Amino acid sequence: MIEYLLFATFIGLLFHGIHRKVIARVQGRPGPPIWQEILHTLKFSFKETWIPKTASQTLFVGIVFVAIAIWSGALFILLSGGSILLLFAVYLLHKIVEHGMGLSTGSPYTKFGAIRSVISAASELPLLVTVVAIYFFTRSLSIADITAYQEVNGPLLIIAFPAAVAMYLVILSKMHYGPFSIIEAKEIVSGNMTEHFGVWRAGLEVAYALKTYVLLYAFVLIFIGSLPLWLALLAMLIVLVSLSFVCAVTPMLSPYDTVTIQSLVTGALIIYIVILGVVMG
């Protein structure tokens, strides 16, 4: 498990570098090398580390370990074929991490990021649609059962395409430099991550790398099925590049536009669920 955690962290950081590179290329810039995020994490690990005087020291430090722990747990849920409800519970816990990270420092910039993390809670609503739609088809919320269903009936990406769109939107809302990345907007410096530096920032980079790996791998498992590792990584890379393209061509939205769009998409998908329920009895 430790070896796989290290592997997932490495791939997640590499994906972050690819994400930045694709955005830059689409926008006509050279961009950083794809291994830049790996170098950043190593650099932060050896830089001077401090805790602001205005910070709640326990929360400031503890939130880093909580972030790593919940996404490590999410990875274990994926590998063990556990329930997607547990997986999505971890996703909801991450929202608490974002909020706590911003409130722990005492900085006005991070507090703005924390407030925006609450405003952007609408991004969690499509998860409910995804869960219900998957259950309608598979009659199970176990990842092992879902992948087994797809071996017989084909990918849910085709069968339940609107549910796949819902989860795609969820992943997009967690991508750096995306239209929904309002908690890290440049007008509030680095948002809720502004004050975390040194080894604390390196820890957060590890947690976010695991988050990216888990969300992409979960999408592949739930909507395409169980694949050999190399093929799963290729599918994850394709999903990542598509997300990067969306981030490159879409400006960052205001907090209220973010909530409006995500709520409208959720409403449309709820209608889909109602129709699906009627059709399937």
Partner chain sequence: MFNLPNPQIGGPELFVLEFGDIVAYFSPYTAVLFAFALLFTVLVIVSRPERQVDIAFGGDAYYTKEVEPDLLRFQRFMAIACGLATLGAMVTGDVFNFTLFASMIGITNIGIVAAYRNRHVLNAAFQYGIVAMLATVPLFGGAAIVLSSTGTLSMWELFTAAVAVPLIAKAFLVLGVMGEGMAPFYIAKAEITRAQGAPFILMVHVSSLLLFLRVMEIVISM
Second form
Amino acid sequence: MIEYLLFATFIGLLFHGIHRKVIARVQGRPGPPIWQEILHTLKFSFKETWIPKTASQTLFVGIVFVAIAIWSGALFILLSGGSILLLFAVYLLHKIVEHGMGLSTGSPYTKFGAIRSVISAASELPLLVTVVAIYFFTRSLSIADITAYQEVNGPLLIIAFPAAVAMYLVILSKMHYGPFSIIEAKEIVSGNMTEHFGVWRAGLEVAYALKTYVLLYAFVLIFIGSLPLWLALLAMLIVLVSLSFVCAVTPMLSPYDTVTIQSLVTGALIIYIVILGVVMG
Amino acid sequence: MFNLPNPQIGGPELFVLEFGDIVAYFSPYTAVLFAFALLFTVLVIVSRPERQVDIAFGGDAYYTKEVEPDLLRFQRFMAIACGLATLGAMVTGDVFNFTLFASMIGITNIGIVAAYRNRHVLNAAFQYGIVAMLATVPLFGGAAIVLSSTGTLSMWELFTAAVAVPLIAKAFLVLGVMGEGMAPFYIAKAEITRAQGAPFILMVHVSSLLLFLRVMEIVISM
Amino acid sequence: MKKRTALIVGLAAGVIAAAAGLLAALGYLPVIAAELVAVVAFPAFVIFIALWWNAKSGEEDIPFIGY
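What about the form predicted in complex with its partner chain, after the form predicted alone?
The complete assembly is shown below, putting the previous chain first.
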């Protein structure tokens, strides 16, 4: 079991490195080597570590454990073909992690990161719409059933294209350096991660690597179908590179615009669901 | 004896506890939610609030706020009550009990937010209180419509294909839970920039999100 | 926390997770139980191993902190 987690962490960190490299190349910079994020995580883990004096100590430390645990759980949900409603739950629990991380320190920067995390709750709703739209087609929310459906009827990417766009947007809003990553914007230092340094930050990097791996893998599994591992990794890489292009050419939006765009997309998808409901009974 | 009628949504049932005709249960989905609520309730019990740092704008000065013990005790009490209500809402197998737990979460959320003596925070708590009270109308109304149209409130009956729940009841339930779960927005509006108490304020968030996740499962299953 | 404690906790978490995976592969343990063990043990493994290797052994020079 732990070997899956280590593999996913490693690949996730590598994906983060590729993400940075592609962004840099699109913007005409040389960029860091693609294993930079792996070194980064190791670097943080070797730094001197303590708990800030103003922090709520238990929460400050506990939230890092929770962050790693929920995304480890999400990986196993995917591997064992569990329910995508559960995956959606993990995604929402990640919001609590972001929020708790920001609140637990007492620093104003992390608090602002936490507030931005709360007001951008609209970034979760597209995923819910995805779940409901998929339920319309497959009449089941278990990943095993969804992949079985796709073997018979072809990939959901074509059948339920708007739902795929919604999930794409969800992944985009969680990518580093993306247009929606207002919670870690530089005007508030590093947002809600500001005060988590050293080992805590290394733990968070591990959690985020798992998160990237899980979200990309879920996208491939739900919308393209179950593939052999190397092909799945290739598909994930293609999705990632397309995300990197979006991140490279768009500036970070203001919090207000972020929420507006996410709400508009959610609204459009709700209309799609209603149409689906009318057409398919 | 008990088989969850639609295991394709939240997984098959793992554990069933019977109180007469009220049957609480765990599916993998609700078990995960329950574990998460339990974890954060324990965190609330064991952790102390942070000491918030405030910057005096226009200079380099900053200061930390002191935590009043009375405030701490009250907020902790409310947060633990909120955690218990969340645990209840996660395991219950009865729509009316679910709405009761949801409204209890609303009440305790008001308590957590209103504990802090600051004009902006109290304003936000007041506004949230009105929203939560208004939301009890669709919340209990939804449960009432479910009962009157199907003759039962047990999820074991409602989740079967034979029982058709009217769309308006589902919409009312979701609307009610959205009202009860609005608390994080009011907190974002006023509270967390001014008040301390991270583990307790986080409980507001945990309860609202978990409530939302649970009502999604119920509505999709019905 | 002592450097030694961190190592023991980290290694124990790693060994427990690996053992659970092995037992599940051999069929002695349900897969879901092994996954649960891995979910709980993996964060402890990551954090405590990192805490172990960055902890001071107590024999370093005093760093230069300015005149």
